[in-house]
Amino acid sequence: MIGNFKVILGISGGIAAIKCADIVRDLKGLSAKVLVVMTKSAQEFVTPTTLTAVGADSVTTSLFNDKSDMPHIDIAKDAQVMVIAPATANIIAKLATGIADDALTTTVLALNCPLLIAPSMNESMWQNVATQKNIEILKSRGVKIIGPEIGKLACGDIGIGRMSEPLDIIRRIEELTSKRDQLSGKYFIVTAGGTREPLDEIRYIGNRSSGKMGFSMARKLLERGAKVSLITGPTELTAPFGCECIRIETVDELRDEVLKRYDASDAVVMAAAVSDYRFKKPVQGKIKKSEGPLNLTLVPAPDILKELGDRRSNKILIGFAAECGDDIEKKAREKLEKKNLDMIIANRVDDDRIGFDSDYNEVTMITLDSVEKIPISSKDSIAEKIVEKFIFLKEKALRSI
């Protein structure tokens, strides 16, 4: 249900854009707040007193003619949901490289919500490699897409490319608001990627993780309506809209933006693999090979999730635990008791299908009282699943007081 939700509903200019009245008109209907935000060439096909006369609680059309100083700052402001309809190839472009250059492409980069971007173009523009390669960008973001159709263009032809109905748009605004306010007013650190403990000023020890099943979390929990900031070591994943992300490489560095977040949290997901060891004296400079053979000592790193369910008080904490060999979940339970944790993820890194570098995983989640399994799984459906646990365990929490 939408009711009282703001909503901003970004139009960008293509024929599509005449829908955009029967999309205000009927997110009016739902009680939604409704903030919408035009492109120049948008207004060539539907005209902003059309939109406020549908309903629109607001029309912004520049970054420099509004009564605020900062329009997209304000509009952005605690919006549940904004969906683009219709998207057009030019905008699907700038969204994916970052540009702000307009009311609308600088609303997108301020946002602290889902977006959802509904396509319209011809269908040769839709199929060109530039405008996937875009759409592939904007999803491993954590945007939700939706369409475009296949049914007959602007142009005559009938191909893929025509913007999804209002009334599916409406329906998908209403799938991603039903959860939002889940954990609203809640504040999680995730943890992603692997750490690189430095030899010398040219070669660390570091390990295979991809940061994937953080960023997944992340995306998650930023759906749910909760406050994300992760924490990242070395990856070339692009951080979800909506969630504060701070690039880290080494386990010290992982340990002080934790800290740093740590008693103004709800809750730390330690989905990083970080180093167990590091060397006891980095160089500095450069070992030649001419030097020899070499004899490196390693010693434990610091142990944060262990640090954290020390002092933990209130907060939930959430580790992983990535084993090889049998008795995996013997193990996992170890940790969880071990490091005071409310739960832990186990997952096997011998299986070459799944795990590191991995689209997917098999993973068991494990509490002191429960142990649920979960087959070869995306690690979006993954994190999903773990969020859902998270939710319950919090409701549990709050049934005991």
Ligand code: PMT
The other form holds:
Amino acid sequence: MIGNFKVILGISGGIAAIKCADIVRDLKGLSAKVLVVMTKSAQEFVTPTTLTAVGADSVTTSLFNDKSDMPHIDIAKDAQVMVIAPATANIIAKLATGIADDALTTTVLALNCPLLIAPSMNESMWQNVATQKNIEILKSRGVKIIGPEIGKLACGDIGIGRMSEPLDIIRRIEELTSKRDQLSGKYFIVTAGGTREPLDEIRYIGNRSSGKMGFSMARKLLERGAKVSLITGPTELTAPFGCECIRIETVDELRDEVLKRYDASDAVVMAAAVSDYRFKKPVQGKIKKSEGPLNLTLVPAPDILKELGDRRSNKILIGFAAECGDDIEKKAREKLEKKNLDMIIANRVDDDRIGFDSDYNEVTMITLDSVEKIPISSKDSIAEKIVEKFIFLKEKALRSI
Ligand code: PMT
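Now show me the form predicted together with this ligand, since the one above was the form predicted on its own.
What follows is the whole complex; the chain from before opens it.
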């Protein structure tokens, strides 16, 4: 049920835009507030007057109007979901590259909520390698895609490219918004990737963390409506849509960025692989090769999670334990207790199928009074289960008050 949610409907210029009146009418039937943003070419297919007549709360066609200095920021603020239907090949390419040259594309860049797109175009355009590459980029950022469907296209051909039916789009919007209020108003700090400790200006000690587990956590929290700051070590991954992404290298930088935000946060999820040691004194320039052995002194790096656990108030702290060999659960539980955490996620890092740099993981979620195993599955679905467990713990705590 959508209720009083604010939904942004972006319309780009394709023949399927004529179905947008139905989308607006159905959303209004579910009591949503519907803000429409149209491109110039969309107005060739459906007029702002039609959309207002079927109930749209506002229709924006330009960045320059007399009602607001910054319509894109006003529209994006507090929206629960944005859907672009139809999404043409052109708009998909613009979204993939971050072009912001009209009211619709600037609104997308200002969003802090899930984005759903319903592609619609000729089959050859859909299958063109450029379009497929752009779709992959959008998927990797967490943009949701519905369709396109197979059927009769505007050009008369039968093939893939039809926009999904308005009712299917509405159902998808309902799915996305039904989870949104579970964590809305909650602020999470999520860490991801590995830290790098410099030896000199060229070399460092690091680890094999890819950032995938932490990015999945951020994505799943965003889907439930949380505000997320994702602090990550070096990675190729693209930040999920709608989060603040801060890139760091060393333990000290990670600690600074976490502490800067800690007081304002409700929960911290530390999926980053953080160095336990660092070089006592990194060398200026490049260490030269010498004949004899090279002795370097490593000193303990700050344990960020332990520091948070020592000064915790009413925050939820979730750690990950990267373990090898036997007694994984026992070793992880020791970390849970020593660092004063609410939950620790134990995972193996001595099995190539899971853990570091894999798309898969196998974990055990451990709290003070529960142990739950999640069999091998994608990092996204592991993250989904961790978020569900978090919500369960939060509700249980509220019930016991
Ligand atoms: O990034 P991927 O390739 O997807 O791989 C995911 C992962 C294997 C890195 C991830 O699932 C994981 O296990 N992350 C935690 C790695 C780690 O540092 O584990 P640890 O057991 O050494 O530390 C326990 C906890 O303390 C962790 O939450 C860690 O972030 C934190 N810690 C550790 C050391 C330190 N100096 N400061 C910390 O805050």
